[in-house]
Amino acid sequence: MLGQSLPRLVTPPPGARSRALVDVLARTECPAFTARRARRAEASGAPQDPIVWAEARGSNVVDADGNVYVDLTSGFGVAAIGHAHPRVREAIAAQSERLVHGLGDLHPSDVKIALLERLAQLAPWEGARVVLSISGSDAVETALKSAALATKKPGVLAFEGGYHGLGHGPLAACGYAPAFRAPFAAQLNPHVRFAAWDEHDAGAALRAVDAAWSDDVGAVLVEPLQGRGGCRPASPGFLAGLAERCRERGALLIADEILTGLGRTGATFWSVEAGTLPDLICVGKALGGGMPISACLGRAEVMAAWGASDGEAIHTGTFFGQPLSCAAALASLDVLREEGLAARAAEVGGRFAARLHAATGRPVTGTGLLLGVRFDAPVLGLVARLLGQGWLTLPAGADARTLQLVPPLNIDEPLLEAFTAALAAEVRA
């Protein structure tokens, strides 16, 4: 049955059509997205194409040459939930019949506000306020925006393998890869720092913040367990170490959850589960259940610092609070909610890393059902070979030495036994 299925190929991957479908796309999408994958293809030996998705439901992925995946990176951590989740979309089905579209901040929809609400009492803080947006990277500009209006300082610190998004405000804090920040140097924030990334120890890292800390930091941007920068938690005690600075220091601490939260690491948010209170939260991927939608959540004091609207905002979108991305949120929040998909996520996931260590052999690090197996060389040619066997796998970190995984937080436990299976095969041969 198609959700939980195992992986099923009628064709090698790249079968005949997701070829075709391909040579349009060489002809049609901008390079940067083509020859990238071509560069990746060549140091791993691995065939080019990709597959191109046709269909998904629950932890499955069809291509379009009917091949049936099991999806161990939940589109990029969106599908939490699963993929196509009933709930998402019976509500989606349900908004279209009454509004699609509204008129953003000027002319709120009342599916807006109920998401507003929803997400307010989420929050860690009594009174928070929320600024909905469409990508995770959006939200991480709302919350740069805010610290510099709140503490009157335009500098960020941030960490070396930490990435927040594109966008010119999140990349010049993108500590993931420093050829992202190269070709927009001169239209970035030069008052970006970066601080050195350890996850095995808190002083070190603490010392590292010091170092690299100046006076105009007014926002401390931080992953509290790094995704694509390899699966990298913080060190036990540096955010609260963290937190303390910033409070010492007259800045805001940002907490970066978009990939680590509402449950992915088995808690609500993971940099409070690991004993910090930060002053904005960022949200995206989980929330939308697979609609376009972020938050960024706030102190109510933090937020203050926008003001009352003199008619104008100085900060919005056309599809900001879009009523079907909102309605397809407060469905996923139940599901996660009534479904203890948190709890689960931390159970579930401590018995795959135990089962992924016993198998392989190999370091594996995270939590809950965001866990990454280190290995001594890149992993793009085992994600090939994955690939070619059903499972759809990531590499992460900037050496691209450990491979990512991410599934769906209700996927069957079986399939996660396959997959260590196979993995350990592969790890042998």
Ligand SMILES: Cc1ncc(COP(=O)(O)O)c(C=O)c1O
The other form holds:
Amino acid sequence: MLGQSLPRLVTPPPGARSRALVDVLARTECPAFTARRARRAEASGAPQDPIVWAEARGSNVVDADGNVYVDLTSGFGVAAIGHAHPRVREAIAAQSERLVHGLGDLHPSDVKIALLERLAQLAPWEGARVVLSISGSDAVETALKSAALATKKPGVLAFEGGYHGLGHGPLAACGYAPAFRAPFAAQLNPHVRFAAWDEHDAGAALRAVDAAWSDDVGAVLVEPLQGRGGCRPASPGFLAGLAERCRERGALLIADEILTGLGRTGATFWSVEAGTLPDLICVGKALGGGMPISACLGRAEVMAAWGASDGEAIHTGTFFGQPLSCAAALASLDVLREEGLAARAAEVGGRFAARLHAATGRPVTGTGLLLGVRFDAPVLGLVARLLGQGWLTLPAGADARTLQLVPPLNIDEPLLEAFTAALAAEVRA
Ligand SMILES: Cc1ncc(COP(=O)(O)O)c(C=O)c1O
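So the form predicted alone is up there; where is the form predicted together with the named molecule?
What follows is the entire complex, opening with the chain shown before.
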């Protein structure tokens, strides 16, 4: 049954139908994407042509040729409750009978108001205020603007290895790879400083923060566990030290929980679980159960800096709070809570990490079901070979030496065991 099925390949991927579609892609899509595949193929020594997704249910993805894969990426962390969860599909269908599009912040929809109320309750502060948006990048943009308004300081402290999306605001703070910023450098916030990220030594990490700090810093933007940067957690005590510095120096702490939040790491908010109370929290990815929606949650005092509107909303978007996405988000939050998926992520993730380490002998980092297996060389070839056996995984880290494993939080454990065996065999080979 599709949903929790082992890989089933009917043709070596990518099959003929996928290849034909990718030819169309190569003619029509922005050439940067096509060129990237060619470069990855060169770097890995293995073909990197993509499969074309045609269907997905639960932990399974089916490609255009009918091959069935197990998705250990959750589609970039989105399918936390699995792909196309029935509750999400029902919510979208029911909402589509009533209201597909609203009038945003001018004449808001009832379902948008319900989601705002739910997220305000989920936030770790009394009286939290929420801004809905579409992408993770949007949510970070909202947080950066909120901090600039509240502190009247333009500076941002961000971290090497950090990834926050690619709109101009978050891009300026993209420490993942300088190459992302370089072509647009002249257009980006010049008041961004980067501190080194030390996942092992909180003292060294805090000294790096002190060295990078300047008086104009109004926002410190941090992923409590760097995902794309290579599954690199904050060292214990680091986030608390960071929050203390923010308080002392009049800056606000923004936790980018777009990947880590809503259960993935075993808690609703990983920064809070790790003993820190940020001033602003960004969520996205898992929030919409597959629909595009994100949110910036903020302390009431911080969000008060936006002031009362003088008639024009100075931060909005046509599709912010889109009714179908709001309905999907409410269903997705219900499923996460009712199925206890944060606790399950912690439990299953703990066992998965231990098995991965035992089977491969490689270091395993991360927490809950946000895990990385570290290698000494880039894993692009490994990712391609695993795809050839029906396992969808991603490389992480600017050096691509981490195999990132981000399965749905409700994935059947035998699938993880079968994957561990497949990975161990690849490592031995
Ligand atoms: C931690 C984090 N922040 C922000 C983003 C950007 O989200 P989006 O791609 O939806 O703009 C991502 C995406 O991978 C992310 O992992």
